[in-house]
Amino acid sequence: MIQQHTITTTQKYNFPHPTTDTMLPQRLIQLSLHTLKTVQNNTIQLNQQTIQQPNTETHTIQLNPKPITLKPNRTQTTIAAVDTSNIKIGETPTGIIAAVRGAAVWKQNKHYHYTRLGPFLFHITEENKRQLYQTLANAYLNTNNTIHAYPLNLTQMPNRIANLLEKWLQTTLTKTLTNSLILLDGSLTAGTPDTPTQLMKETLDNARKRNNTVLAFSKMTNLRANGYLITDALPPHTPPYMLETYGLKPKPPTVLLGEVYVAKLTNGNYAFRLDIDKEIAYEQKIEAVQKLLGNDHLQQSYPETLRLAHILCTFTANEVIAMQHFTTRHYNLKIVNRPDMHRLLFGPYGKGDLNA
């Protein structure tokens, strides 16, 4: 007996939305090609290093030993995160290709779902740094305000524009969301170029409006309490737990939107700064963090949701020599290796310098 399969359509789901604004990737596609267009018939340095953004936290804070506990509520919730990545992929006489991308992963009805932006390659110049970044900013932000007033550093634009990405990923869910959890990798502190302070606001004002709360994980944090790092010195407890933090006061212009914990959510050696939206209530936070120890798995305390966006935006190596392929063939540029002077003056003791 042959059993005939009945067809029937995709399931929906509420992420993402058909009316979302696409203006930013619509942006971001035009920019690609047009920066691209710029390094026709040129020569390319390859280079695979991960573009790094400096960590300038230094702030000494006090840390309440006794432990928040938790216990897992498995009231159905949906669980988003957002995540992004950018990588250089080489350097040209004027500038530099990178490449930037994007994951948004959801955890419904017990299944992961995601929806990946990019990879957009982009050459960025001295020349048109500023243009770029202006353009994708408006696009975002929709606003004619100009950025003159921030220093806009060659090296440190494939991160920016990877970060305009992700505010506008972040965006989307608030405002596609209900009733959920949206995570986002590192924490609640606005005020800064990147991350203005109206901006964050209006971000978390979008998902308290749905009844969604926002949770920050910081994979590193140089917050210390008496002198060691709040993830290290914890109190011998039974997890799943928090600690309270006292006594975090940023300098003006940067704020904080959040309340920091110190979350040890599973046994085993690690622990996060856990950042929450600091407007909604003490008992809603608590919820919300046990909503997520019933809803996703979670694996040295960190959410598989947020891993997953991480895993999913971050680029492969065979990714990153197939983005070397298509540039230099699509746009004729001629691979040449420029010499290493460190190896070139000191042989064998020479071992270059990664931030000259």
Contents of the next structure:
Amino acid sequence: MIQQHTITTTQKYNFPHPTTDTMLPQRLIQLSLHTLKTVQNNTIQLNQQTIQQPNTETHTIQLNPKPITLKPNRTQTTIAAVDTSNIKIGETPTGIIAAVRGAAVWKQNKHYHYTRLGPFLFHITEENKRQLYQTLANAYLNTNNTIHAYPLNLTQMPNRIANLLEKWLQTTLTKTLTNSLILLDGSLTAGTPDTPTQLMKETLDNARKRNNTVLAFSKMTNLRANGYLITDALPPHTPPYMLETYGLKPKPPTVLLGEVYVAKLTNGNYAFRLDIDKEIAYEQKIEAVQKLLGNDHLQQSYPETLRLAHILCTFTANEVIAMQHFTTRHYNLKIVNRPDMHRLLFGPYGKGDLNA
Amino acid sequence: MKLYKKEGNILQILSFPNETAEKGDYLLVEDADAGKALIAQVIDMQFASIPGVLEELLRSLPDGGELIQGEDFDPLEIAPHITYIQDASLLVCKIRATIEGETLTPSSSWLPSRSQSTIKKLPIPTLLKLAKVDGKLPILMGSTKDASPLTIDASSLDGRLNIITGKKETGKSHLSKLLMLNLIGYGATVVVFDLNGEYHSLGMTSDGKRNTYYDKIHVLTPAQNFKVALKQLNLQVLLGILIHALHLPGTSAREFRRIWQSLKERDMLTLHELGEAIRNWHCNQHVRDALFSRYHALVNSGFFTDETGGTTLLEECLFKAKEHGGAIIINLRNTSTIDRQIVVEYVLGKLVELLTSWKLKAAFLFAEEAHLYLRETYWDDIVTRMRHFGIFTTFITNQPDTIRENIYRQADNIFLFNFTNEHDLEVVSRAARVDAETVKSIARDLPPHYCLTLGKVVKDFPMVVKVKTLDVKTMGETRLFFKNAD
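For comparison with the form predicted alone, please write out the form predicted together with its partner chain.
Up next: the whole complex, starting with the chain shown before.
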């Protein structure tokens, strides 16, 4: 999954400082430090497990076989993208220690710039998870009661926190940029616990007010047309082009705030689901994609700005080691190595880290 | 530092940025529970194989290769920890010994605890003390990397075969002068084959004044102050010259022996009479021609004379040196190859003669670029047969491949300066007293005037030393065309 987190804006990059929106990073730091205090002089198990929550629900839609042919528009346009990531760096007897980081990347005058926030480390336990999420959600989502309506799974908490950071980054970009393209990872579907409809609407409204266009790229999609994934069975046209889709009706309370296209922007077997803000005119949608083609480097149909945002926020292995080093040093944690039952029982035939 | 791996006598040690260690440094891997410690020397340094580093480096480069600019808001200050991990290095170390109590053994057969062992740098003075690299005849070679002095014992050069090698202008001759002066300071007799005429002013300080060695340096220049009267020559010495330097065949040598004895019986051992005797000798024409050609070579060298009064005898110098120590510098500068070989054969023959008859106790021979004046097969003789007579050789060369492998194998001490050429390093690494990895890894990175000292002088603990300067007129500078250009 791609998540993005905006950085504290600096005048250097022409990003204004909306005072209301700077609350979240501050909250993140406070909560990070607060939660870490609860972990001192404890033990930590470093084995990592991937946190994934695949969405297997599929939808059937229709594809307009007539492509919308695209021509790169080289009018100078700022392209910005955000992404966030999270990773579990260890387990304690009472919970998990997780890290969250976000990155905003923008291309201006042919140069890429980035701002990265984090990593923020959290000690998340069954006891503090709800309060932690509630505090962050209140600071940003302003939805005091929403949180109670959804169960909070401990293992999904890093994902949730990263999501909040991502939403905050997205909003910050829409409020600070003008006449730009804002690239998001994922879709423009709202109404989920992490993406309240009202919030997404406001984000898109803010973007439109400043003549920004929001484009959301999904690396994975479950949408199918005639039984095939919409990104697989494409008509033989020369890229770049887009195909319109019809008939996608999400189940309430989720709503779709964008028009869904299939975008094949370069040669090769790569196509993506592309959501474009529904409320803007058709010509503006097409123009936005053409400006993206004319201003960003696209490889395998994917914008470089978005790729960089993803790369910059993800954690490398040595960063994980460094964070483990940090937590053990600062909070006097003792590393323990609990036996891996899979390896104990099944040896090399069990799943798990073969290099361990 | 943490112990990471042990394979054979190679240790791999993880070192962090705040722990400084360099090639050549010694480490003490101490296992308190076992009551033992390993002494290991760093022979190479590598980046530690840290997962994700490549990804980390690559992600700062967008398509097109231009560096992406940006800012990091790192509230918990994790970045220094990342740098700390990324900059960790792996020290590849060679185990040199095990220390148990006060005893050093060249063993690496035990395994220290990986989790409990403590690793620290072993100061060179401590190591020298442990290894007992000292003695009653100290020679201060210079300073080690931690600025402590390295002193070897002159007696560790006694009876030994030494090789000083390295590429041009790294300080080989300088070290040989240092060793030589210290040896004569302790009363040793030293003979130097000075190929480039750079030893003859060692009795003077750099500003031209006489130094303490002034009376101990005897410079003999062939055909000038170093001539030999035939009457003073031993037949064996002359035959050595004819056979080894001038390649006289055996049959002709036998005839020469007869001619010589005939002249000697008549007390007519002069150059003129020798020529006449060869001319009139009843023998095969080919033999006569062979003898004549060698005779002319002897005459043309200017090294032989009939006037005994005007010659400076090598023996006199050697006997003088024997009393108080001294160096006989055979100045071979401006001497042709064949004359050089004649002179060298004479000196070696004379030395063997004096040593055999116990007129001399022993002599240290310093041979610069010996391949230029000694037959290849003759080297073995020098390091084996002549060793028993009491000639202890130090070879100095910048062409290590000119020294035969069996000589490297017999070398007791090797003073190795910088080599970058793989072939040269490969040759030197065949020496028996050192492992190839150490030679190849450390010698490649030695700065000028730094020497990797190997062998008995350092009790087989290879030491990197910056050779100290000498206040003598070295005369070894290369003549330059653009010397005053700047």
